[in-house]
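Just one chain is shown here, as structure tokens, and it is the form predicted on its own.
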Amino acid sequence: MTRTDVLVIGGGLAGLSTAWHLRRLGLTSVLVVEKEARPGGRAGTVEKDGFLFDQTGHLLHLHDPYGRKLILRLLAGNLSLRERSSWIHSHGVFTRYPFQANTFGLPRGVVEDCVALFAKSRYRPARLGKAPSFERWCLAAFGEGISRHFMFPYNAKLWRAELSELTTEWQGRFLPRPSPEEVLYGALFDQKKFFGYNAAFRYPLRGGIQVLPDALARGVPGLRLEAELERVDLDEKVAVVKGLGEVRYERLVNTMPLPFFLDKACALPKAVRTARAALRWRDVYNLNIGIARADVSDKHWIYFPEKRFAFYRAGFLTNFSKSLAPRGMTSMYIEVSRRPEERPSKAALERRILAGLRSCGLLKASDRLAARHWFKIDAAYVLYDRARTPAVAAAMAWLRSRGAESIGRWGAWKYSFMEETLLDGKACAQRLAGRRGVQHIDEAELAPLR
């Protein structure tokens, strides 16, 4: 039987950073198990045709001190910074991302109907109460003409479910609330002033998303790759993983998706299992494809809010890092979302995405396809209804009172970005190693080991 002081399940951002800070904290018995033979589990690359394709856009938006130190450092002499070129694709247009302060270029009834209904919706304001729905934030915040012509719209597609449905508790710094006097100036002229929380983003030169989990996985000597959780006993503190046997630990970090984890654990007491059944989220089938023609477009990304195209955003990994693709050539990433009981069919799926592509005019009906690589993304995306708060409220307290923590993006089954990802890890490290207090690993702590 393989022993371990801590044993963490999954080798993506959120398992790798928690291993990694323990290891500078002083605590080194600690395994780390990866189903995937390689680490970074959804921030990783796959290699196709001389093509290199993320799981969709993998973007680094640096925000804390901490953790622009670390990422700056981690990938020394390979980041590249640029700033956003972010589109919607809607009326037959391209217009700036955010919507709401840019309908420059629009139809001028959309215009009107989009600035006028949102100075209403600010001078006479609705009530909303203590536990809006997103769609009633939406009117309140947007007003009707910028909620029907793109907010609605779009997260429908992209959540596929009754907005009424949703909360609120999500979207904080990803919707940016642009101000009256900016509405206005972005329906009249052609704004160039960027909002939100990823208005600028590094990426790796060469290599890929790849290169950040295998920096971190350097400096994780108890990494194991090709072992999969296959069940763990959270009282006796024992898992069974695949290639190991049984794994004895006295502490447990979860970093894979919730309710997965939930379903490999034994004897869950009626509550939690109430629970994992009121957790809720969305699929996403991720297509990549290499054009064989250079600069295919000159933007980053494009949204689709319009029912006509299959998927919601598409992205150009090439406009990222030219290395990710053979010279003179161009690559992509298509996202379309589905609930998990659907099962749509991938040659069907590709046919109306090439057709969408082509009608809006990024393809030509000449181009070539060099490549081709499908991504499916189980619980791409947490669905953030009313049942969901109190549903992982109820998981954690009992994961908690077994000596177990679920952490990240998908263990604590939120909607978050990378950075935010690797501080995760580095908290749980300080809660495990008992410095509860520290706020920064110093200097010598973020420095390499020998």
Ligand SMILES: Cc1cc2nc3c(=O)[nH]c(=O)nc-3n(C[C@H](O)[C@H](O)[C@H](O)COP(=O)(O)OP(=O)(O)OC[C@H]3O[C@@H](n4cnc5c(N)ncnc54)[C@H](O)[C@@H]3O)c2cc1C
Second form
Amino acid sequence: MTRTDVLVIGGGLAGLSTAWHLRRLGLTSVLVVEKEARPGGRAGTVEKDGFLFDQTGHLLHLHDPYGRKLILRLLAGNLSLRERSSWIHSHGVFTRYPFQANTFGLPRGVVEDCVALFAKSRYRPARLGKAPSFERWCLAAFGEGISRHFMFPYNAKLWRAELSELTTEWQGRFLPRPSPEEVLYGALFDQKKFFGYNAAFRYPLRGGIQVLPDALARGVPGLRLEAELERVDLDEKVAVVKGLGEVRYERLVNTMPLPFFLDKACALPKAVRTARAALRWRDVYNLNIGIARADVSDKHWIYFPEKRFAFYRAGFLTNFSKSLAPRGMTSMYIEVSRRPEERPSKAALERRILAGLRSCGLLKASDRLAARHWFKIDAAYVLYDRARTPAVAAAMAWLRSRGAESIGRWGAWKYSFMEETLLDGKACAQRLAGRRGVQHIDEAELAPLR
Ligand SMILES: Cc1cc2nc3c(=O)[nH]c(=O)nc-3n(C[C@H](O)[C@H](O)[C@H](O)COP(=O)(O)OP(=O)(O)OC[C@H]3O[C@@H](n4cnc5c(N)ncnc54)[C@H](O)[C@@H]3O)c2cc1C
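Which structure goes with the form predicted together with this ligand, now that we have seen the form predicted on its own?
What follows is the entire complex, opening with the chain shown before.
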């Protein structure tokens, strides 16, 4: 039987960051088990026919001083910084993101609706209760026009749920709220101002986003690949891992999706079974294509709110880094959301996607595809309905009572991004090592390990 002080489930960014920081804090008996043959999880890249495909777009938005320092150090000399060029396609035209601040260029009736009803929502503000639905919040924040022309159709397509069921807990910094002056200016002129939390982003010059988990993995000697957790007994503190057999541990950190982890655990109490059953999500089907033509677009990514397009977003990987495709070619990612019980035909989806890309002028009829690759991203988006927060709290309380933690975007069952995931791993390592204070790991500890 294998023994370890800390068993980490999952070698994505959360698991790797936990183990990487534990090592710097002096804990060396750490085993990370990853079911795939490469580390990185969703922040992983696949090579296909000379193209490097990430799982949709994986761009680095750095906000936290430590997160920034860590990522810049890990990827020293291999990062570019770019200003976002993100757009919306609707009514046959491309307008700048975010829609609410950039209606210039849309048909006159649409602009009128958006501006007049936004003004109405300012002069006659709706009373929002303590916990409004996402639908009511949109109407209050943006008015009926912006909601009807963008917020509702786009979010209905992404979430594939009634927007009245969703809470507002997830959107936080992700949805920019322009001032009345900005809404008006953006209706009259091509407003080039940046809004939102991700006005600029960083991305590896070479190697796709895979280089980030790879850099962390070099500092994690206890990483075992193709080692899938099959079962865990949290009372006995014994896990069964494919290829390793029984693993006895003192403390456990889970980073795989919370409901799937609970499915592996023995003897869940009734309250936790109920909580597990309440967790909902959406899968993303991500088609990546290589196009035998250079510079198909100068945009980074585009939102598609209209129903006639199968996809809600599409982007250009080669505009993040030319090195992702052979010379003279362009690569794209296209994202489609589905409920987990839906089983779409990829061939039919691909036909609809390509027809959509041609109908909006991004692809030409003469374009030849040099590569295609599908990723199915299970549980890509956690659904924030009213049941989510109490269900997560119940599951976490039970896990804590068994000496286990569940962290990262899917372990903590939340909406977050790579930098936050790395910080989740760091905070978890500090808790396990009994050291507090977010800045505890200093510059010297970032130096390469001997
Ligand atoms: C569509 C989409 C777009 C995104 N775009 C961005 C972006 O532009 N910028 C950004 O910062 N973030 C983005 N993110 C978020 C980013 O992917 C996450 O924050 C990050 O990858 C989370 O890492 P993690 O370690 O928590 O989870 P994961 O990457 O899922 O890692 C969990 C690991 O557990 C492994 N695992 C699962 N089951 C088992 C098992 N039974 N046994 C062993 N191992 C197992 C998995 O293989 C995986 O490697 C995006 C996410 C999605 C879905």
